[in-house]
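Form predicted on its own, single chain, as structure tokens, below.
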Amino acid sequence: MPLYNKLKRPQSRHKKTVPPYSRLADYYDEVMSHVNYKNWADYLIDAASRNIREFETVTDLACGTGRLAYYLAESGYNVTGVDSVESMVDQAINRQYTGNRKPEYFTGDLRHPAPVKNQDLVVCIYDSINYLINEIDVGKFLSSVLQIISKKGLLIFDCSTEQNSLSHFNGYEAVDSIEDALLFRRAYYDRKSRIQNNLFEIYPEEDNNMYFEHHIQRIWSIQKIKELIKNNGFQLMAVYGGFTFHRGSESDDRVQFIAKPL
């Protein structure tokens, strides 16, 4: 019996279609309660250490509620971070900070410059270029970065793969109970068009609607990801997989790519 079935949904609501994240963002901490985001941050400034001599400035690209930026910053860098949810941005700019260094937060599109220059650093992590699901906007985030970073700069990006979809992401149904709300979800991945489909069912406590949000991210192979990273201005340094600094493969959950502008 599917799991949504174990739990009654709450009766009598209007469903709202709403854009990825637009609901999503008021829990979206609690949901990635699991995610360390200090060992992520590490892991970037060690991964970017071994290819660069010393950098100071960070964009964070796709930056979410701002909690790997708040470890960046809190390791000494200045920190910019960009994510196109006006309310995710709205909850990194309220985090409490209790370094000198509070990042600097901007809404913003990953396939158009963000509002900085010459960084040394720049990051877009957590399967974000799923999110872009063709080629040409790859093109475009590349060719933004290539807008923003410094000559001498590095950009270090992830994607989820297909081994990822396929062992945890398809016939996947959850149901929890996080703040003030139920969250149900739903996943399932189509092997054809490589697309990963994630549904999400918010039920908001106080509230007399409920809130549907389908996330659609394509499913890269790294062979396709090397070619456009080839082909929009930038040199591939190293796969990595899984956060770790073993050469990836489509057999990794998670990979790392990290690149230099020509």
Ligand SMILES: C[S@@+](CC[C@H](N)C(=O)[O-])C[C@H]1O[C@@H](n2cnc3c(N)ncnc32)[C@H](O)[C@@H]1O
Second form
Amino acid sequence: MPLYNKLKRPQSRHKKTVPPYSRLADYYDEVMSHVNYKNWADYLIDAASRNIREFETVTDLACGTGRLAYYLAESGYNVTGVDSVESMVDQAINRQYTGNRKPEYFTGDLRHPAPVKNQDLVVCIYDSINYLINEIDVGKFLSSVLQIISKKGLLIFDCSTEQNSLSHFNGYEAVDSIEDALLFRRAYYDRKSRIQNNLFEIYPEEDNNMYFEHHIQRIWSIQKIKELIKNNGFQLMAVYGGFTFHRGSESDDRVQFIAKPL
Ligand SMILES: C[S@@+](CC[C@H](N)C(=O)[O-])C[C@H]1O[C@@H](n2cnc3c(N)ncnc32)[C@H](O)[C@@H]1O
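Given the form predicted on its own above, I would also like to look at the protein as it appears in the form predicted together with this ligand.
First the chain shown before, then all remaining chains and molecules of the complex.
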């Protein structure tokens, strides 16, 4: 709770409840500036190389503002990014590229097939799967991936664990003073329903509104995701802990699932 007491909420704002990421999109890169997406891309490339021989086409599902896609493209892959929130996709499209392989972006839902075929590698990172809150939706996600992945392709996605929620995001409060806005964050976890709630209050300097986003995530157990992978046309290759190649467990904050089509 670093600056919470020092920075006060601006008064007399009109509260506008908006869908997750619709307003946060403008500030997402700044809020996530601590995340090393280059290392994340390198980790995924390493994990993929251990499980498939060669790959060229990569689709990043729930790609957000495209920072991972940027580094995958810089590494020479032919990258497509898809996200359901248009303002996140806009940020990705407007990103400056130095390389000559700019990713292609689409707006689309994790539960529907992306507009690509025969992808060698499909990734979905940074808790994005946790936004699918019931088993049917995770099943739809896996069936949709089956429709866009090549027979010898690989799927890699991560989940945030209950350990992560309990240790870092239960009763959490913080405030960020970012360019042109104040951003208040609260998070709490309901153990019974395994639902993680993340609340964002965004106070842009330029208007008199406070934009409120309530993000709801399901904290899946490793066992349940393993079952869903097996029941939806995939073979589980590995579960890794964090950004390692060690077997992942419920005591990791994040686990990586590596699967290939049956
Ligand atoms: C924590 S962000 C991660 C974004 C990006 N992968 C990254 O690493 O920066 C979660 C992302 O999932 C996206 N998302 C959530 N539910 C989705 C769905 N049903 N279909 C597609 N994208 C979704 C959000 O729009 C958001 O961009």
